[in-house]
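Starting off, we have a lone chain in the form predicted alone, written out as structure tokens.
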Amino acid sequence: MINIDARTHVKGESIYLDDIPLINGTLYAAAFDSPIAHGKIISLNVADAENCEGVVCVLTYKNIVGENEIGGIIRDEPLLADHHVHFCGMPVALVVAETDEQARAAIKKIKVEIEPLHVITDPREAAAKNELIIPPRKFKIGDSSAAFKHCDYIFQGIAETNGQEHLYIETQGAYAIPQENNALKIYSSTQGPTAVQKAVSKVTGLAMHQIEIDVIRLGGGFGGKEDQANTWAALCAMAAQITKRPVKYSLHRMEDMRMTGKRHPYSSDFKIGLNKDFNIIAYEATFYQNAGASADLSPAVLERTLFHCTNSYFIPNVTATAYSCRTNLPPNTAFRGFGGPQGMFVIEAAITKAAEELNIDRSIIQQKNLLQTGNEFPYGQLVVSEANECWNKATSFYNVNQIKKDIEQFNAKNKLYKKGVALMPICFGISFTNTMMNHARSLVHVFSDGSVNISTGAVEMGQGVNTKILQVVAQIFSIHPNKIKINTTNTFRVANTSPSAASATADLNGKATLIACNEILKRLKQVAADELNTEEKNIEIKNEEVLLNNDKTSLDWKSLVLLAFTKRVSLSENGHYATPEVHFDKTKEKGHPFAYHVFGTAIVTVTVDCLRGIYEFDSVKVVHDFGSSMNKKIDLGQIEGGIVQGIGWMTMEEIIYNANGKLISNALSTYKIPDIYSAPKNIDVEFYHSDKDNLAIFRSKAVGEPPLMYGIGAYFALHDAIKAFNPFAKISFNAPMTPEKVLMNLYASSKEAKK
């Protein structure tokens, strides 16, 4: 089954925020943001802006009816700066005008005097000054300190990962429309409609039942619209509440890049100990997370870093410590992988460091330490592993020994071009690690003509979740998909939703839909049984036919639904699903936080031009653990997109702030993402199928986030190619590995090379 949005996407008929017809009298908003990263506001003069043509009003924190606070986890994030500014791009005032052009022109007339204060951009400096979002957290298993005494080899190092711009095609935005009795309806480009509802409630002082959030679809999210959409919806709501007119704000690209947070950069220390058989005996890691100026989702992102600090390996003695560090950058936020990739990069760097020092192939250490079913993670959950199965299938199916042999021959024959290869196993947990968020609801209506209408908390943002939910309905009712419609995501139809994130959206909302459909199906079967003078167990609905002991009857789907309607049987159901088994005790840092894990192995090959430092990825060959995929086309699209996005993070996407906290890579001319020319020449994906029971919908494992981690292999493939050209290069573990860094590493340690 193809993505149900494919047709309207291709024809340009899909509706996004900017496609919603505007109501007469709509105003436009634009934010005036801080030009400096940290300081005390001495004066703010908006008089000239207020006098500009078309300007209706200029709003500051003083105009907020409710609270000047939108922090979701920690109350540390003002909507509009009051007495201090904490990052370049922090909203200070909101201009509301008759047109978008007039609002943006008036911004330039605002004058602000700010007394500069010390700016922190480095998380290690923030940690040293105890500028922490939350107290440090630590995961432990065994006794790493004692275990190091028994290790034959011990290696230490530093690993750095940069941020990443979400660069969704559709920028942040919202459209707020006043309703009767002071209520508000808000169209928001958000992954978390309930989070927006709560933020607007705080700012406006309205109860949540007066605030309707509606989401048709997003033009991309990647985590950047999980919490950061709250700001723009709250600003529009504030303006609509005050002016009593509809207010819209869609950010321009450079505004979006300047004013929103990114993937969290991390600076990390590692120490790894092995025995003579290359078993990893002990591992210690300290993570310094650059959270930005306020918490946003940083505490939860930090937690997932700890959960994934050992990736796909069993290590009996681990101590992992993490610091969420407050800096004067825009609040960093969720991004595909949610802290997991940052943790995985560090353990892969540690293994690479060990392999280099021991002069062995890093894959020897990797394979030796892969998780086995029954092993224990540092956080206490026992493993149900597919790690070895995926590794073994990848190495045999793609003949990794031949790949390595071909690369050796190529490198021996070529002086100025070198190839590199890296294997990248992954293990990624599926669930919100905040246990209470693992729930969802689905409202199912079967109309008297046999058509079906579905409302869930899932937000469609290109990942195909609506298609998968439609498949659930079609399969349970055994009806044609053209009889089913998936509604917009709306807080008045489905309340108290978790965001569409954590790769759990299809599982949670699909399971809720499954429950609702099964309840309605049970009623319909009973109606059929009564009509046919039999028992319910003898009734089956298949391909829209009602069968009695596998034989056709006079009833079909449509007539049965109409019959149930005439008998006053409910054809609506609200299904509720809460993931069983998951739990976690933060006081002990132990529990069973994940419904299941996704495994896989990628083989990444690259060719480096050693004269110029540029490179191209020849192939990414993957064996991925899909469980029992319910839609291979959609899953393949997620795999391919995730791989390329991960490669971008590891190679070319470089976020640069100067010492004053100003974003330098602030446009698409200075921030580069992979295009068709920088994507791998070839991506092969072999589906690893398993019928093992799991908590995924129809046993079809989540596929949103895990593929991004394959991109980490790109960094180490480049590392391998550089070493092939310059064996004496001392390559620091500092991602992304841009062409500039490649070139510098190719010709590093020249004196040592001459020796």
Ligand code: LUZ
The other form holds:
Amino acid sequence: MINIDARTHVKGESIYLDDIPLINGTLYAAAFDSPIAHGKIISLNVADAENCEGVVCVLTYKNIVGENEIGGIIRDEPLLADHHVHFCGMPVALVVAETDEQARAAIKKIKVEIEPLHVITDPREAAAKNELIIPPRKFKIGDSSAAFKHCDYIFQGIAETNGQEHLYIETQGAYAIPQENNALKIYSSTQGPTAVQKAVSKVTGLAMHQIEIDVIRLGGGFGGKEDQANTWAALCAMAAQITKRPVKYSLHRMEDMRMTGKRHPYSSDFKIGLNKDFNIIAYEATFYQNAGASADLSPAVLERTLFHCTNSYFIPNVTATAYSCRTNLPPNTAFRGFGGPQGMFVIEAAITKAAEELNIDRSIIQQKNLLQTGNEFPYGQLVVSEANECWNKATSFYNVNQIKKDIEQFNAKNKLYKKGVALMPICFGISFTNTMMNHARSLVHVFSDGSVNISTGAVEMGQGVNTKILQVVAQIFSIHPNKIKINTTNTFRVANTSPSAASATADLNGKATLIACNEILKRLKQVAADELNTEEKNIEIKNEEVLLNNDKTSLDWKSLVLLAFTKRVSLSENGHYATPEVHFDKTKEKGHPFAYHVFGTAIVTVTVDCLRGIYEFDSVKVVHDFGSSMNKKIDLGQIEGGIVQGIGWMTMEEIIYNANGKLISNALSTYKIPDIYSAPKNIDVEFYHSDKDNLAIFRSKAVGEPPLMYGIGAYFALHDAIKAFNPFAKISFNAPMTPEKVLMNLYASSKEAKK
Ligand code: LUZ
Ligand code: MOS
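Mind sharing the form predicted in complex with the named molecule? What's above is the form predicted alone.
Let's see the whole complex now, leading with the same chain.
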């Protein structure tokens, strides 16, 4: 089954927000954003902007009919700045004009006077000043401080990871169209139509039933549109409400990079204790999350850092503490992995530090401590593990010993080129960590001609979820895919949805679809049974034929549907699915938050040019736990994309804010993301197949986020290669490992190295 969007994508016919045909009279909005990261607004003068050609109005917080508030988890985020600005890029005013160009020209005429206040960009400084978004969280198993007393080896260190720009190909945007009786219809490029509906409801003062959000598809989201599509929709809604005309805002790339939050940078402390056999006995970690100026999704992201702080390892004594620190950066937000990668980097750094000091191969420690089925995570859930299976299959299938030998030989022979290798096991929990979000609905209509129409809460953002949902329908009804259409995601067809996020969208919406289809199927079979004078259990529908005890009958799918219709049987159903088994008690920080876990192991090899510090990834070889993949092509695409995106985060993507909180890496000329030249020369993916019972749709495990974390192996492969050139380098754990940093490390303490 190929991706159902493939044809229109290739022909350029797929419709994104900016392709929606415009209604006559449509206005264009553009935001004036704060040039200062923290300060008190002394005066705001929009008169010159208002007098610009084509300008209809310039709106500020004073024009908001409802509340000036869009915070989803915590009410701490104004839509438009009132008396203070809290980050560079914070929207202060909205220009609404007849054309896009006129709106942006008028922005330049707005004058604001801001009294600067102290700017915090460092999460540790924020924590020291008690600028916390929420009280600290602590996960604990065993007794780490007692356990350290019995460790043979103890190592400590610091690990830093930087943020990451989402760089969805389609920028953020919205298009709001007034309807009769003050209602609004809004097209939005969002992963969370219901979140947009709620934000618009707050800002406009309209009830949710007045606000229809429609999403055709996204040109990528990666978490950046889980919460932060709300701003643009709310701004357009507010302008449409006031002007009574349609209003569109599609951000330019630099506006998007400047005004939206990114992956959270973290600064972390670790302490790891091992016994003589290299078993990890105790682990302590403290995470300082750089949340930015308001909460956004930071509390949820923080939680996932704690859930994944031991990655794919069993550690009996763990104390992990996490601080969500308020700084004067744009509010950081969801990004593929959602805090998990940041937690996993720290344990990998700790293991690397231990291996370095003990002068052993780090994979010895990794392998020794892999999760076994029945082990307990620090949060109380017992694991059903595939960690050893994936690791063992990877090391044997790809012959890791040979890879290591080849690299040793290469390094012995070459002076100015060095190769490095790292193994990277992953373990990622599937479900929203906030238990109440794990539900979905699917509205299935079978039309009297036998064609089928599906609406769910799932948002197609290139990940192929619509194709997977279509496969569910095709399989349950046993009909040809061309009889099935997946609708846009719309809050009036499917209500109260969770965002398409947490890798759980196909599972949740697929299962809801399965439930709805089975319900309709049961009715159809009953109609056939009545018609054929038999019992429902003897009826089967196969390849659009109606079978009675496996024999063909006079009925087929089309005639059966028509028959059911004439007998006044409902051909529609609204399926509801809520993940069973999941629960979590925040007061104890224990529970069973995840439906299941996804595992895998990657082997990453790199070649470093030791004269210039540049590098190429030779290969990433993966054994990945797919359960029973329902669409290998789509899943493979997710693995390849995830790996490249993970490598980008770990190696070349460098977000730089200056001390005043201004984004310096604000365009694609200064912010480098992987291209085809910097992608690994080879990505090999071996499917680890298991039929074990799990809560995935058709046992096809979630695949969206987990592979990103293979990219962490790239950082440690570079570490390994640098060490081969300069064994005395004391490499700090500070991602991304850009070519600049590689070069500095290659020649750090080189006098000592020569000795
Ligand atoms: N979003 C969310 C997520 O709200 N909760 C989660 O647990 C999550 N996990 C991954 C990605 N997005
Ligand atoms: Mo996401 S980080 O699953 O929106």
